[in-house]
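One chain is shown next in structure tokens, namely the form predicted on its own.
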Amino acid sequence: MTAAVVPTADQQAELVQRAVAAMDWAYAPYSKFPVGAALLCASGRIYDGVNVENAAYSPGVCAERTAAFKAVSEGEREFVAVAVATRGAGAPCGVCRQVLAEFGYGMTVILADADSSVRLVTTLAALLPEAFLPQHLV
């Protein structure tokens, strides 16, 4: 696992301006609950991800993944820092966060209201503790 990179206050504010922008493209008419994502991969690059719902339910996919799949689908192997953004500020699901731990580990989460205020700044590390990470595929 490499060093986690601390982004900065301006890419950090840049990163929730992002997710709260991409909740207006959420595909999210059974639930009402639309989530954005902004995801910084080391390359500097930010992609983002909204969350994409269907009528039998199990085929949707979360903001989180919808973005960590456009990155590596780019080429990117690397995540430093992820902001998500719904009412209420919720953080990313089980699932989300094994996803996002495959590229970084000590990435930091941003967790942000819809209005831009965000409620926690934290790593991947303190939502998943003990990961299954690839190392243990040995």
Ligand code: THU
Second form
Amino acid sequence: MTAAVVPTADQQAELVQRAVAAMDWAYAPYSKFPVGAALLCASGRIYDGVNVENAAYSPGVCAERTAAFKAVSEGEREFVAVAVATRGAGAPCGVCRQVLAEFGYGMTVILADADSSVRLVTTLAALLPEAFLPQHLV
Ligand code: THU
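Okay, that was the form predicted on its own. Show me the form predicted together with the ligand next.
First the chain shown before, then all remaining chains and molecules of the complex.
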């Protein structure tokens, strides 16, 4: 059981603001569904991410994974919270849940709309129960 990691109200507000701002950088000419993510790591740094689509469709990547891979490639190994901003405040896809779980099963997940209103504050563990995690590879 991984303990929930709860960011402060100020941190949550900053993450939402950063995720909504990032929506402007989404490259989503095919779906026309921009997504922004802002990922807070244990270092205190925040990494933005956007969905990046592709003419061949399948190489496209979600905003959450862009942020996660940016963070890990900069040395981060512990995720504290992520805010995701979409029209309608959608939740992360299953693949992104699995990627986030690797580095923060107890992390907070904030779902925000494009107008910065927050629809849900939850945890990754609640979104992906019984996840397959690194400790299972023994
Ligand atoms: N998308 C994300 O960026 N994150 C999600 O968790 C769900 C979907 C993107 C992928 C694609 O570029 C667009 O939203 C429509 O599915």
